[in-house]
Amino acid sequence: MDLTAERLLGSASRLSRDPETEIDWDAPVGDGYGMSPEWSTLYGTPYWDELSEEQQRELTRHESASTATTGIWFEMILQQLILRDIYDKPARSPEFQWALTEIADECRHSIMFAKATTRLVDPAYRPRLLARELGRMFKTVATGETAYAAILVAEEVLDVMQRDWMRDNRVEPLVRTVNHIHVVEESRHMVFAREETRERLAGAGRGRRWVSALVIAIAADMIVSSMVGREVYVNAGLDVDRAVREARQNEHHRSLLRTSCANLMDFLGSVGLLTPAASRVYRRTGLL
């Protein structure tokens, strides 16, 4: 693991960005889509079809802003886990000063998505009480493999989605900038992630590995659903019942995440992650 931290320590010297000077924040903000259009929750429903190209730009920008929070919400759970796993280690360590890099990633990341949102709408937005007190719980008791793998769902769910929305030209300029400096940073957490989930299982159980597949498989349930709710439509001004109805019913939508989510099943398929309960729940959420 020293020599995976040391290569990221080196990756974050030469690479790291800072959203503070790299980003105009008193520049004006355009009327451009929150997020690519394909990636709404009622893209590809019959209501979609009937807004106005001002109603879909104005869902996707209330939609970006909900998922950032959503992101923010678990940088926070995150930041707790990593601090808890590294309390008593040696501060000499390259995996000691990895860890505290990255949550000072993570510090300016949640910095930088609250900043954006403020600019992008007016309303502010948080996960619904169930999932942060469940997030309340988990940041507490969650260790080993069950926390690092449940910072690899997050992250990767956010990752493949941040990546079109960098690419698209109708996207409004602000998130894109934004996803960009996320994606970036978050590639390296990716690695530490994976490498930290393999390590702690050496040697597990099938008992311990079907527990904790299961905890990691609700714990991408909460941050899945919690990315866009019902509040969402309120403040876009649509038919929240109507909405809330054909997004659970959009299979689109499920296919994008199904898509985003290929390389992550695989890889908690090799570690034994993937078992029929976890799967159960992935399928549910739509992420298999």
Contents of the next structure:
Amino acid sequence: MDLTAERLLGSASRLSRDPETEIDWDAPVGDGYGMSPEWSTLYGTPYWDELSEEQQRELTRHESASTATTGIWFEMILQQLILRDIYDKPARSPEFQWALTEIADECRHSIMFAKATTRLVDPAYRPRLLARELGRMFKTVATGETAYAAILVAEEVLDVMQRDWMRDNRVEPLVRTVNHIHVVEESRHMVFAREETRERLAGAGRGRRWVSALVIAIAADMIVSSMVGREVYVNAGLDVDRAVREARQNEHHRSLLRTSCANLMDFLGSVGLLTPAASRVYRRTGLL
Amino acid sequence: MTFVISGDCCSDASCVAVCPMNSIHPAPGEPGFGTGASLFVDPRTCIDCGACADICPVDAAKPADRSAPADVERNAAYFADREPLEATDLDTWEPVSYQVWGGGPRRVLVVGAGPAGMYATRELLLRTTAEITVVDRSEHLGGLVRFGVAPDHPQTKQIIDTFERLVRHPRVHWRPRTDAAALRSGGGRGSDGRGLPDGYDAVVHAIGARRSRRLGIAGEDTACTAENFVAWYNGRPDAPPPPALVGPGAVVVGNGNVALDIARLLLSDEEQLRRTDLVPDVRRTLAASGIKKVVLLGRRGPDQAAYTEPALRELLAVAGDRVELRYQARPTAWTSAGLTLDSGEVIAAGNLFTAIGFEGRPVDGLPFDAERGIVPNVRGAVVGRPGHYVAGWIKRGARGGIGVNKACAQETVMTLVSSSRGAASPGS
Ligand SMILES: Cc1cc2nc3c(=O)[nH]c(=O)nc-3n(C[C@H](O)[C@H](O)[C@H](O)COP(=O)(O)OP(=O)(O)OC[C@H]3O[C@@H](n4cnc5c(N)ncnc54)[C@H](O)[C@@H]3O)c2cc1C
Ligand code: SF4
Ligand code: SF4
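Can you switch from the form predicted alone and show the form predicted in complex with the partner chain instead?
Next comes the full complex, and the chain you just saw is listed first.
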């Protein structure tokens, strides 16, 4: 573990990015898409085709802001999980120092996301109450592999989307930059989360693995289903019931989600966390 | 420090998708992808995050301080006369492309559980909601990864673990020991008139190209083909036993990595063989062969040789001066005295191995291009047979490593999904 942590610290010193100085926060924001349109929850549905291009663009900006807010929510959970995990670890160890570096990264990311959403759309988003309360519980009790694998789930799903958006020149330049900053630093966090998950699971019995696998799957469900909620459609001026209904049946979106989770599922499978019960949850959520 | 990719890389490009700095090339779609053996890390832009190593299914990406100096060198050399791609200039990345959902097939049959079939299955799982039946005439999945890749390359074989997880997916029905012929209804003409087996909307034929090409010289029948020898040393259950191994000299005709695999195994000593996962019988036979020297024969010059540099390096490390590389040589006859070349020279040898490539076999009910040994297709769709698709070696010919079949299968599934969609879908 310390070896990995040491490498990651080295990597961070080689390239860390500071959104405060790297992004010109006073520059005017254009009217580009908030995300690649193909990533919209409505893309590919009849409703999407009825929208004007301007409405489509507006919708993606709200979806993007809402997704980023989910990112902030989860990054807060994550910071607490890590802080609790390393609470009594020796401060001189690379693992400890890396953990604090990661917390610092996440902290900067959350501020960056918060600012970017302000520039992108007027309304502020928040995950729904149930998710917030479950998150509150999770961050207080989760430990070991459950904590780290849940971190991994959240980051991986976001990561794949953001890689698409950052390369897409239809997307608003501010969003592209913000996403690339996140992708770079997140790649180190995911390496760390995988390593921790593997390490914590070594020697775990079948019972514990079964429970952990299920908890992680439920956390994944909560994260993914929190990304875009009803208010997004309200604020984008859409027929909410119809939007929710068509989004729920949107196989194109489910297919993108499955693709973005493919590496994650490979990993979970390789460490024995794809138990039948967990797989059922992932299938329902549309990740498997 | 930086990360580097070793010669064990099978080019499945998993690392390309996770590298946050766009440091790994050639990526699929870039010139050079699928022709060389491996990918490379640009040391000028790599930030050591380790994401590539984390994702690599065969442990080919490693930190430089844990890699062979020659690998570090190779990675750096690849970029020597290329401009570094500035990852923060996001327009230097490959642009995104999407495949839009449009109904997709309900049931798909995948024939062949080698890399092409398994990557196609994976892609179908991601891109469609279809139920997928995977059949293979073998009892095991993996195709040539299990029964081709040399047993002293256990890392390369690790990709089989990934394939095995795929057939456990609830939407996949895995039927080993099933020949495609058994599924064909009405002699290749199903009730739908398209020759599809009953109940399937599409078939992906990923049956590979197993048969060795022939030299076409007198006496060849007593030589050993790569097909048979490789199957034997990998313990394929139905592999014919090789002819008696007679020392001290042997000739391997061929200049690709398979020829090098054979030469390397023939010249490995007992100690080296013990470190492989050879079945005991094969190991004993190889150790007792008495073969001390191998001549490797190439038809053209060293510049045109098909082997990769890491493979050559590995052979030389094992064999030293017990292997002789001969180029511009054309064999004309094989007798118990040895191999006669067109120059009249006779190379004395007790065994001849032929490894000059593989070719596909015609598939019942599908057209066949005998010249290229493939089923003629357009981006994976079999010409003139709606509903039939090909992937892997039977689609492209017997070229390219394991991972190249991933991009190949992705292309096929993309074609399959878009043609099952019809013209009237949104967004396309
Ligand atoms: C000796 C050798 C060594 C190699 N070593 C390497 C290496 O080290 N690294 C690397 O990257 N690449 C290596 N390769 C290349 C790699 O193996 C191929 O790129 C890859 O296997 C091709 O995949 P495929 O799925 O098209 O065919 P295959 O791997 O041949 O798979 C075809 C599958 O179809 C099944 N099948 C065939 N006919 C039928 C039928 N009628 N019904 C049912 N099932 C059927 C077969 O049983 C088989 O499982 C090697 C190749 C060879 C020949
Ligand atoms: S095997 Fe795949 S993941 Fe590993 S280095 Fe090669 S291309 Fe990258
Ligand atoms: S270590 Fe990170 S930056 Fe370097 S090649 Fe691997 S993934 Fe890319």
